[in-house]
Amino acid sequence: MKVACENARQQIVAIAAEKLGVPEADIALKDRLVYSMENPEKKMRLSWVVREAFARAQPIAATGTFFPHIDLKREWISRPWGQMAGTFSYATSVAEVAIDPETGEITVPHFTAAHDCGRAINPMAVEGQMEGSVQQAGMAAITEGNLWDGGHLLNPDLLDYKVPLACDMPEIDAIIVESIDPVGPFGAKEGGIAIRMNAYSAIACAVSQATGTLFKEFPLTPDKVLELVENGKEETR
């Protein structure tokens, strides 16, 4: 995205420099204006530049590609599949669960998620991504599941496929860990996906710790919890 934005900026600068009669190196963009740094009185609206590009049948459009540098000659990358990344992000999830022993219903009063996102360019957006991952993975572990009968999906819509609602969400502590990646744009890495990869496990481990039973299937619905707990009691007798 950064490469594409730089490409689009250059297209804007080229048109603006021509119209203002100044070198491209003298052009700056700020507050929706394009202006000369040497002579700020020479300026125009960014929207005007965009319209000019349309008028020339050359609308501002850009693409960008990036492939990280990976040393495939290093001995530890004998099989590079699955390792084609210039950097890695790390995250951890900790879930607090409460289980009703009579019904098997699980609630999650509190969830802590910590994520290494490189530089948090937009901290609020990163926190939102982390909270979304808790919802999509952690809370989904106790609600979401496809029901099949002979190859037929029995819950194909959101009426029967139970997604977590706002009222089901726990209190979430989203902890941003900034490591400032040397390769990522402005030091950033991905934000949130690593939480999605382990939020399931946090819920399952918490339930397993509370019940003394290992779970191998999601979702952890009340009927499954009661059944597995009872089976665990039978095995220990």
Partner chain sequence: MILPDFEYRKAETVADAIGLYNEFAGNVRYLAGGTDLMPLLKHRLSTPAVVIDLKGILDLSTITAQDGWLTIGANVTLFALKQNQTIRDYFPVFYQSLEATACETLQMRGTIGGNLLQDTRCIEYNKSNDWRVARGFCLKMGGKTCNVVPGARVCLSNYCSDNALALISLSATVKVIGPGGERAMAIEEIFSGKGSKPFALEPGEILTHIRIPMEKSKGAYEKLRVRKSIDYPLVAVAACLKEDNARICVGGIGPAPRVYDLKGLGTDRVVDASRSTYADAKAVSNTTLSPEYRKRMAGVLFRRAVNKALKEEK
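Between two forms, the rigid core is the largest collection of C-alphas that superpose within 1.5 Å. The model shown is predicted, which means the values in this text are computed figures rather than measured ones. Positions refer to the first chain, counted from 1. Compared with the form predicted together with the partner chain:
- Ala14 is among the residues whose C-alpha shifts by 2 Å or more between these two forms once the rigid core is aligned.
- After superposition on the rigid core, the Cα of Glu52 moves by 2 Å or more between these two forms.
- Hinge angle between these two forms, smaller rigid part versus larger, from C-alpha superposition: 16 degrees.
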Given for the second form:
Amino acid sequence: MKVACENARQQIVAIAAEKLGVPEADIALKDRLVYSMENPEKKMRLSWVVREAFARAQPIAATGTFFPHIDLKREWISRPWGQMAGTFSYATSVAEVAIDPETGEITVPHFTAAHDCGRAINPMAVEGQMEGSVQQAGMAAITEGNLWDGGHLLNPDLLDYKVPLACDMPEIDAIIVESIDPVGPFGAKEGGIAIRMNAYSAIACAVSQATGTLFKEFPLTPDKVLELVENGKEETR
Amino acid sequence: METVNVTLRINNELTTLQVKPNETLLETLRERLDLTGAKASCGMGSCGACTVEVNGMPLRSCIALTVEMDGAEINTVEGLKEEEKLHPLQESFMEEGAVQCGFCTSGMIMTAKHFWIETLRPPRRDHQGALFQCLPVHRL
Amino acid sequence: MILPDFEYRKAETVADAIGLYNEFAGNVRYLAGGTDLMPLLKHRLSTPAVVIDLKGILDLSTITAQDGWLTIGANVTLFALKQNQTIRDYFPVFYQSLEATACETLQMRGTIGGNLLQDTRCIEYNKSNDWRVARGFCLKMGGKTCNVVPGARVCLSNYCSDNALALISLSATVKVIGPGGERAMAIEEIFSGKGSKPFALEPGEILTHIRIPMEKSKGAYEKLRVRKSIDYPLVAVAACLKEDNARICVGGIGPAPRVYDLKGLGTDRVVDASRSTYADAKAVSNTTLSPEYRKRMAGVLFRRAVNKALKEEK
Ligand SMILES: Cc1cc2nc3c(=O)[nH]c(=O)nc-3n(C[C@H](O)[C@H](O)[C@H](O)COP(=O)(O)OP(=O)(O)OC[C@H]3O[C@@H](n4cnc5c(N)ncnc54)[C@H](O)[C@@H]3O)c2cc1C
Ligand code: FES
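Switch from the form predicted alone to the form predicted together with the partner chain and print that structure.
Next comes the full complex, this chain leading.
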């Protein structure tokens, strides 16, 4: 997106420089105006530049792509299991769970998530993404799953496919650990996905530790959890 | 099907419409009156994206008939702001970034409005694709 | 999803509604809040020629306390009942079941009459027409077999009203008026026990009032569900204690709730009675959790509900 914006800006600058008769390097954009930094009297409205471009049948439109600097030969040819990313984001999830030993119902009173997202351009949005990940990976590991009868999906609706609700959510501590990525846009990496990758593992580990036994299947609905609780008791006996 | 005349006061404007008996309030708002703030999602009363306010109470408009509403006072998210000033709930949703894609947000706001008291903070941010059905819990 | 075609009539009195019922030769559905009916219509599980709106019948919209009974009109919304001080003070089990029903927005629309007369549910039944055509019609849709238990001759869909359980535990009665006249009965008698046609009401009968004896009671409602809101019960238990006796109602499994009357509340009595729920519960794989688990939980919730109500008594 940043690259696309830069490309669009470049198109505006080129037209404005030509119209104002100044070098491109002298052009600045501010308050809907395009002007010369050397001689601020030389200016025109941005909307006029856009019109001009339109009249030239070359409307301001730009795309931008980005490909990480990786050694494709090394990563994909000589070692075909190589990696694609130019950087890594890191995250840690800590889940506290309480299990009702009689019914197997899980509640999650508290969830802590810390995330290295590069630069947090909009910290509130990053926190939001982290909280969303706790819901859609963490809590979902307890409630969400498809049920099948042969080829027929038994829960194709929002009543039987159980998306966790606000009242099912834990208290969440979302901790942003900033690191400035030298390549990412404004130093950013990504927001939230890393939590999504491990929020469910945190829930799974907590349940496994609480019940003293391992399991193979999500979601951790109370019927399955009760079985775990009972198997766990037998194993420790 | 016979059509029926209904008079509604929508966002403080009286409107008289001829509707088919099987038209839901959501269909009327969205398809005839261009009030597309209420969203059509599950259509079964499960999610709340279609919530509007009828006679002071939030209502899931996808499972309510327009003919049932004759004489009702209906408020949609479009009518929340006063002149150019947003409703405090709308403001706080913005300030807190309580939006992911925003599809369900108007339903959230119309539901929250009923439970709105001075101290209320909006529900936790970013329940992406949210079902927010239990706002009452957060009212506390 | 779009509703099928139907005509709409609004009744102003019960006699009006029954008149309309007769006029359209019974090809009608009564409409209260519509929170149960509209999804059924959208799924084409019911395609009446006429929908008769009962919300205009003012007689059915009041709550009155008189002659030792609390009389509740069928049109009163669940939300209004929750605000009622008598219910809070006298019938805690009912207050708790109201709280546990769906979510607050739906409680504002849903009525107590509609709640009691909501259709039974099954994971193979509450589906779109296309889904059901692809799967094949089951007993409840007029097909030849059950889709959950192949070969079964009876439908074991679940009756999922939360509030019916509480009202049964409170020994409530109901009044119905139909083309054949008026009658009153204990609330548990409205159930036929058959999943394909869950109510023992005569055609065209309208539920008008629910009456609860005005005696202070202790009670508790326990509901098992995966989410804490917007979830029908997977099994639920209502317990109401009066002195040394208890009336306990187990529901959410099978087409009709089950009632247990206990005399004496010693721990052994309670545990024994809670054990019998296991054999009584006819759970099959017709909802999201395993049937064996739901059978077991009936007993667990039974003990919890009684103990919670007992604690309250101290
Ligand atoms: C998402 C969702 C979740 C829900 N969760 C729950 C839940 O957890 N627990 C629960 O108990 N319910 C639940 N419900 C069901 C429903 O919302 C409530 O039971 C509600 O109280 C039904 O009342 P109503 O007035 O809307 O009924 P309606 O839909 O109007 O009527 C239901 C049925 O009763 C008949 N009827 C209504 N009134 C009368 C009368 N006076 N005489 C004769 N027949 C009558 C109608 O013809 C119809 O067949 C849920 C519904 C939805 C959509
Ligand atoms: S669209 Fe109305 S509740 Fe989902």
